[in-house]
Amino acid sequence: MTETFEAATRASLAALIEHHIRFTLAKSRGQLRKRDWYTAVAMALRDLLVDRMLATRARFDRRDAKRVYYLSLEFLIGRSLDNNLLNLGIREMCRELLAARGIDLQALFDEEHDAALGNGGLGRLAACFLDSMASLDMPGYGYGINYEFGLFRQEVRDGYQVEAPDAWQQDPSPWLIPRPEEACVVPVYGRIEHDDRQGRYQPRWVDQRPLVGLPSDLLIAGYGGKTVNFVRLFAARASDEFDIRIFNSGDYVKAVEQKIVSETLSKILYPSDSIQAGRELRLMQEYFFVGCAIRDILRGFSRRGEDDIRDLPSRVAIQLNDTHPTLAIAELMRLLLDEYGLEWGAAWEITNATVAFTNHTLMPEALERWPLALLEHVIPRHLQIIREIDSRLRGHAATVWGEQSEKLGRIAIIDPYANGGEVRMAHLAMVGSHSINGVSELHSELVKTRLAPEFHELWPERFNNKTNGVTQRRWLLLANPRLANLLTRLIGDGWVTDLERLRVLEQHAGDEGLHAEFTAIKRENKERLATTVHRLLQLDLDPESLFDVQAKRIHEYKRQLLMLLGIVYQYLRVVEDHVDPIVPRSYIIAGKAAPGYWAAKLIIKLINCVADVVNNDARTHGLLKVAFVPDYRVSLAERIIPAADLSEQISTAGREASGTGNMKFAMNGALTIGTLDGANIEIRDAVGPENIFIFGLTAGEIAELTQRGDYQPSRYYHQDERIRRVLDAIADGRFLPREPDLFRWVRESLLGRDEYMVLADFAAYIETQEAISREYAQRGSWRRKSILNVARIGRFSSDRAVREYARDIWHLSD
């Protein structure tokens, strides 16, 4: 930034802040609270972003650029003020400008609520991709839902997770730009009238109830500020104040109820589907979101002067982020057939060439299936179209395999035998997309061989791998500024836009001066996290101890339970065997459990009960601490990740698609203990097997055990005294004497089935943890491994991932 341009930007920013103090807040300086200063600065920054967004759009129009639309039910954006200042390159300028007025910029960062637009890795990946597309000057836009409350705010009471509303928009977000003029109308319910006109079957969807999607744009600034894109988020509104027919019939209350139900669609993320009403709401939410998105995409296509809808695939790329947006395929077909009047073959060719699908899971419960009766009730026209797609798929497959092949049933979109008939959304996504990608090398292989071997047999050219990545701007430059400054001083700032340049750091890995600075930075980050933990839990963590962290969604396959069994084992060694750990440990666990997930919520309770006992036992003082940090979110992750010494990535091999937390931790110098699952394998290959701690059964070994039916968890219990001791301590009420039976299910579950192979991997986990303690005691060796993790993590930038999508799937021109 030149001196003249910097001065002009400073003057412009200062003037905009003063403008919003006076005309947006309508206050004088003396009346301002800290929240007011945050709002004024955010609104001033938004003005700068709007200018660049308009310039970006004009530049893309002049280039006649192909647009990418990323459809995701989650966008875990986090906070925007700090990130936008950073990407525009004016954070220090703003800090100085405010300091001259007696205002601490850091305090304003803490005034911002995390945007409650997602839950975990799926949503954070989407946010990283938006950052990378803008930083790489790509015309990439997100579509999602403007949740009023998001998932939930997690509180812990008496050790239990308690869900509270996350009212992140209680104070209107300055980052959301309402676009009421761009509202989209989406039909639901009704019935199909069958009609033949001019010898052609033309069904009509009648008696629909319209929903209105009101969009707001959340601006996404690329690094350097040249490109500003946006994610368009829709809030649901009833089409009119009331349904006038119901109102005129005298049923005023019912009219109001319908309005309330309509607007419930955008209240929360993932409404519980354990009851019929919740299941219907969830389906309507997914359809509402894609219905608005597809209509808006086609409207934008027309506005750009594109006359022939057959050109859509050359002008537009639609990426489905997991199965949630799969109804976009049926919706695009509906519009092409019913509103554009295309024949089936032409409509299908356009749809298939435009849409691409990213699969994120192999877990059966996460592969959505919708009952035929529910689809018939909510979106009858779409079910018609899905039935036709299924029929044509079966017909095509029969020409390849024969009419009697058992593969026809396995590939079918509609499963007529499950619960009265269900639609397999993953199958619809795969048949309707020209590209099907997994998100790590192992996962992509398992998609081809385990999840969808028949689809791969039919269309092998559609399948590809795109290993996930994370944005280094957010997860290193912003989250760990002292380490970022050290890297820039040593190797230059090229790594901010080309993470592979970190490789130069290897040349300094043995430098004692670097070791000292690296250690000091990690220590400062640990002190910062310890302060946060003390504020939240009134628990003191020793920054000299090994910070052993697992932070992710609570799920049995992610095996927080395995980590907890290891903690109990270490505790028993101290208090019963009088064997102190080689190095003191601070175990830090964070994550949310789905509200209806009984086992995951009881795992949180068990973690807190173990923490209560360990932290209050005088015999473990200075040796062991356990902290469950509530309400895990982006801003909390930005404190936890830079402070971690050890990153726990211990999912059952073959169950985690990729993971992105593993990348963020390694990027910040944490060493990984992990199974050969997801992207752990590629991280091992990148950082070197000597710089990561791998343990446990492989995906192939687990598959073989499962197929043979040879796995008998009780054998491990009887043969390994360590397992027996730990499970008995938990089951016999040691960690909750007033309710001694509460955790008996842990032993019963693990001895009965142990679906996630916790006992099979326990011994290897314990032995690997002991090796980790010995390594951590050798601080020079540990620090060298940490530095090499940072130096060799370049492949895991979302910039690399997005470039691969652009080249192989979206076919964007340079």
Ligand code: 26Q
Second form
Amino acid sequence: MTETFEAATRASLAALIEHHIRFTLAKSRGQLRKRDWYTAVAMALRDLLVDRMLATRARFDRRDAKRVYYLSLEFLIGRSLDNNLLNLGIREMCRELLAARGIDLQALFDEEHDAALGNGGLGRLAACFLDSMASLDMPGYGYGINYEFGLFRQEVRDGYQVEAPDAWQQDPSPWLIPRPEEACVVPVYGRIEHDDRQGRYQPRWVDQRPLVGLPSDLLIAGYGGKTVNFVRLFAARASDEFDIRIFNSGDYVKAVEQKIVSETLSKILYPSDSIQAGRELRLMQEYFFVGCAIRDILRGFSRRGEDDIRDLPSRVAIQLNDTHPTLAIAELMRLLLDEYGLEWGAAWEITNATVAFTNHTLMPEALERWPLALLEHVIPRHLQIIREIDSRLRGHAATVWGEQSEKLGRIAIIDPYANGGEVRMAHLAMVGSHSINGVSELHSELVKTRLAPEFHELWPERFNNKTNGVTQRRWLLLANPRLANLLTRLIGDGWVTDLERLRVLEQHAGDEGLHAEFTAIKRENKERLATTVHRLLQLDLDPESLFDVQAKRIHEYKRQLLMLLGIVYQYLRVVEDHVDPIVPRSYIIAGKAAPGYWAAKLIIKLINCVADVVNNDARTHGLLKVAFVPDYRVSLAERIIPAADLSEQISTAGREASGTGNMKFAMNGALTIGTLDGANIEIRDAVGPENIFIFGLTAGEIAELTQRGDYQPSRYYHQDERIRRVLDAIADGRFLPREPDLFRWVRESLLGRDEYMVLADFAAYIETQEAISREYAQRGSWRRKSILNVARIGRFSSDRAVREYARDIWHLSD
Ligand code: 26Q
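Could you switch over to the form predicted together with the ligand, since the one displayed so far is the form predicted on its own?
Full complex below, order starting with the chain above.
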């Protein structure tokens, strides 16, 4: 920033703050609470952002730039104040301004409620991509739902997870700009009247009910403040016009009922990231939002003066974040056929060349399938179109494989046998997209070989990999300011926009002075986390101890249980064998369970029971501590991740599509204990095998065991005394004597099927943990590895990921 520009910005920021205190809050200085200061500063900042947003749009228009639309049911943004100040480069200026008025900026950050419009990895990835697209000056916009209630707040009562509603907009968010004039109307329900005019089949969709989508734009500032984009979030409203029609017909109660149903649509984010909900409301959410997005995209296209819809693919790219927005394909087809009057072939070509699909899971229970009957009821015209796509797909496949091929049934979109007929959304997404990508090298291979071998055979050129990344602006610069300062002092601030620059650090990995600074920074971050944990749990963590962290959604495949078995093993070593661990450890676990996922909820209860026993046993005092930190969310992650020494990434190989927490931890100098799963494999390749702790079966070995059908978990129990001890202690009520039967399930399920092969990996896991303790005891060697992790993590920036999407899928420089 030049001096005059800086002075001008300072003056306008100060003036804007005063303005909002007076005219938005209508208060005088003396009356202000902390919350008011937050609001005034945020509103002032929003004004600066709006200016730049308008300028950005004008610039893209002049450049006639191709637009990218990222369609996602989830955007896990977190807080915006600190992030926006950083990205505009005015955080210190704002700090000084406020300090002169006796206000601590840092304290204002905690006034902001997280925007938790997502469950976990997939939603946070969308948020990181928005940050990167804006920072790279790309015209990239999100489309999503403006949920009134974000992901539930997690409370822990008596060791159990209890869900509370997250009314994040109780005070309206200053980052959301309502755009009522851009409302969209989307039809649902009704029926099809078949009509043949001039020899052409012209279906008429009648008795529709209109839904209204009310957009609000959430501003996304790129780093450097030049580019400000937004994610457009739709809230559902009933159509007034429609209401009046029913009111006039005399059915007052029905009219009010319908209004309520319509507005329920955008009430709440579905809190599951695995089991498919299968509920009408969820289907309505997916369709409603896609309907609004596509209309808005096409409106923008013609507003920019485009008059030939055939040019759409060269002007617009649409990325589907998993199958949740897949109906975009059917909706775009419907508009092109029924509104634009195109022939099928032309419409299909445009759709296919515009849309691309990212897959985030192979887990069968997470793959979306919708019953034909439900689709018929909600979107009859779309179902017709889906049937036509299916029939053409099978027709094409039959010309390649023959009419009798078994593959025809496997590739079909409609599975006629399941529950009276279902649409497989991933199949619709794949046939309708010109690009199909997985999110790590391993996962992308598995997409081709396991999820969709038939599609891969027909269209190998569509399949590609885009390994995930995370934004270093939030996950290093914002979350770990001390480390960020040290890096900038050493190598300059180029890493903020080019994470590969961190590699220069390799040269200093042996430098003792640097070791000391790294250690001091980690220590301060651990102290900060200890303070938070003390406030939340009244539990004291020793910052000298090894902070061993697993923070992510609770899932059987992520194997929080494996970590827990390891903790119980350590505990029994101390209290029964009188063998102390080589280094004291603090086990820190955080994460939410889907409210209907009882196994995950029981795991939380077990963690808390084990924590109770371990933390209150005098024999482990000063050696072991266990903390389950409630309400894991973006702002808490920003506190936890910089404080970790060890990052647990221990999913059953082949199950975690990528993982992104693994990248955030390594970026902050934690070492990883992990399986050869998802992006862990690429992290190992990047940081070097000597700087990461890999253990356990590979995806190939697991597949083989499963195929042979001779995995016998009970063998491990009988042959390994350590497993026996740990499982018996848990199952026999040692951690909850009042209710000795509660955790019998753990032993039963692990000895029965052990679907996630916890026992097969147990020995390797605890032996690796032992090696880790020995390594940690040698502080110099640990610190060196930690520095090398930071130095070599550059590839896992979402800037790299987004650039690859832009080059290979969106063709942005067109
Ligand atoms: C589907 C239907 C109905 C209701 C909910 C859902 C639903 C919602 C969310 C299904 C899945 C999700 C979220 C999945 C997710 O977060 N996947 C993670 O994506 C990350 C980003 O690519 C990966 O790093 C993780 O490995 C993957 O688990």
